[in-house]
Amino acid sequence: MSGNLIYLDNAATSFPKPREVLKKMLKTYVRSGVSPGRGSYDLADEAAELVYQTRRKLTRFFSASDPERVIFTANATDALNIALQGLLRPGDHVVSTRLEHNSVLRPLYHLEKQGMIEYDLVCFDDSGYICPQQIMKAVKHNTKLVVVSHASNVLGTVQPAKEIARLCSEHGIPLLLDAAQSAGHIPIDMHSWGIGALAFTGHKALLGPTGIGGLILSPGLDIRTTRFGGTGIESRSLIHTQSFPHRLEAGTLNLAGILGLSASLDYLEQKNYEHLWQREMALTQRLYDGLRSISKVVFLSPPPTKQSVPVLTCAMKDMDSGDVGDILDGDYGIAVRIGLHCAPLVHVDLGTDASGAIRFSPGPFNTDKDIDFAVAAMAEIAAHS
């Protein structure tokens, strides 16, 4: 931890990133930090081969099929803009949750404004889950895509993503799963599951730097280019080259983003995600546990379970979430995060649209006593609220 900061918001971004990300990022950006694709001597030809071996781990990673498909953004928000944007077309329709992000939500919004798209949102149950037979009944004879957070930022259920795609399939829809939340905690199999395009970020679970994500297309997914500019191939055609990556990549890539991802991913692989995951569910475990036996703590996730990310959200009775969020900080050097957490209907429908709520997100770097600690500053807080 920084300091006596006892970080508890990695669902917002994962903090302190890994050493080892930092040092190897680092040293290799001193040695070969040019810009990737851009000229014809030996040093950007190594930078282009680096972005391209991060292409391929990325591949692996979520079991695609295809690095050239492997398509880096700034973030999830920019993949999923990319995605929507190049997807849909005037006149189709649109089937989402009501568990999204304003990622989502505000894309879908703007292009419904526009004239241009329509679409339906299909409610949560009282357990935090999308039923997958909701979301066939909602596609209409136009819709041309279904939209599904993986995992939400608010109640940390992971949504049957499976599914959802083999139903997608059989109806011949593209499913675009946003896995901001479930990438680096969840394993993703987007060939075997039959996902149509996945937006991820590197700086969550994933343990990367900011400012680094990316989309990944199946083979065969026709996607429009929406941002026009340098590619360094095919530089005398004003039009812009509809060959991939490029297609939808415009401009010099954040090379020292994704040498910070490919050194991220080396670091998942050699700590073994899936147990980093299991720790963090035990802290999760533990501070539900103990924020349990608070009887001005209301919760609004679900208690952690197998289909989980590490996220708790709860509201504290006669209090709105930003003075606990307020108190947390300045008496305990507690972060958490408060409010809407970008996913407002989430909370209109769990009627907390008004206060708000209080999320914890324990991360790989957390202990049992950082846990401990928030349980008993939340006691005091309650104590005297």
Ligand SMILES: Cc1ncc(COP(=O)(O)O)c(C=O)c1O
Contents of the next structure:
Amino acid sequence: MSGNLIYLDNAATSFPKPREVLKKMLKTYVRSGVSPGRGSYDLADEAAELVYQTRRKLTRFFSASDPERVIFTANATDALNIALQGLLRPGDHVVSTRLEHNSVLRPLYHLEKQGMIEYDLVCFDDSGYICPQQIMKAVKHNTKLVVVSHASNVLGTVQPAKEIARLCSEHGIPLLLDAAQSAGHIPIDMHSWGIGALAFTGHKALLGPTGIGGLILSPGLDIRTTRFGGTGIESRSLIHTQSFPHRLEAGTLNLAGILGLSASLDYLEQKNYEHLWQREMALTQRLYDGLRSISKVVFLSPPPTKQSVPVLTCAMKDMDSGDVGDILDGDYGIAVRIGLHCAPLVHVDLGTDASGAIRFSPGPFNTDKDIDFAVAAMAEIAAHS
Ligand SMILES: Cc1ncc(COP(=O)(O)O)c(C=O)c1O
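For comparison with the form predicted alone, kindly provide the form predicted together with the named molecule.
Below is the whole assembly, all chains and molecules, this chain first.
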């Protein structure tokens, strides 16, 4: 940890990054940090090969079908925007959920306000899960896309993506899965689950740097270009290159970010990321057990289960979450995320939209001691409120 800070905000971004990842990223960037695929010299080819290797690693990691359909983006928000704007056409209907992050809610709202689409949002149940059948009930004759957040960044609940994808496939509707909170925690099998498109971000549980993410598309999915520019090929034409991945990538790629992501994928493989998840879930359970003994703590998250990511959100009775966050930071050196977590509808439905809530999200470098200290801090805050 940095200084005495106890960092429990890994759902915002994982911190610190593994040293091995940063070292490897720097070493490769120092050696090959030129514009990938744009030059006639060997080093440009080498950089392009490193980019391609990362596409291949991502294809394996998410059991996707084709490295050419791995599109590098700035983050999950960018990937979701590219997908929503490129897949939807005037008159289309979309089914999504009230668990979504603003990175889905805002693009959908924007497209609706432009008069282009309409959408319906399915409610989550008392435990924070989406029932796949409810999604299907919301499907209409013109539904062209289902968008679901795989893991809720407020509740930590992991949605039954495989079952949702199966039902979507039966109806011939692609599922766009927002894996911002699940990628790196929960294994995702794009091909066998039948996921149409997957949006991920590199800087959370994938343990890479900020500024890199991706959109992975299933083989048959047609998508329009919404950003235009240089691709390093077919430069004479004013029409943006239509072959993948260039169709959706315009401009020089974030090579440093891609190399960082490549190194973090190696790290996750070497450490076995499911073991990391198990460890982080044990910390989340310890936190839950500790906070449960404080009568003023009210949980928004259900108890951690095998269908959860290491995210635990609660409120303190009669206190604003911002005040709790300030005390945790100022008096105890504990970093958490307070407020609405960019997922306002979850808070509306749980009645915490006025006061917000406090989100704890342990990461791979937290210890039992960090958790016990956080529980003790919350107990003192409760006692003095
Ligand atoms: C569920 C979910 N979707 C999307 C995002 C957006 O990720 P990014 O900020 O990396 O684009 C987040 C970020 O917190 C998230 O939690």
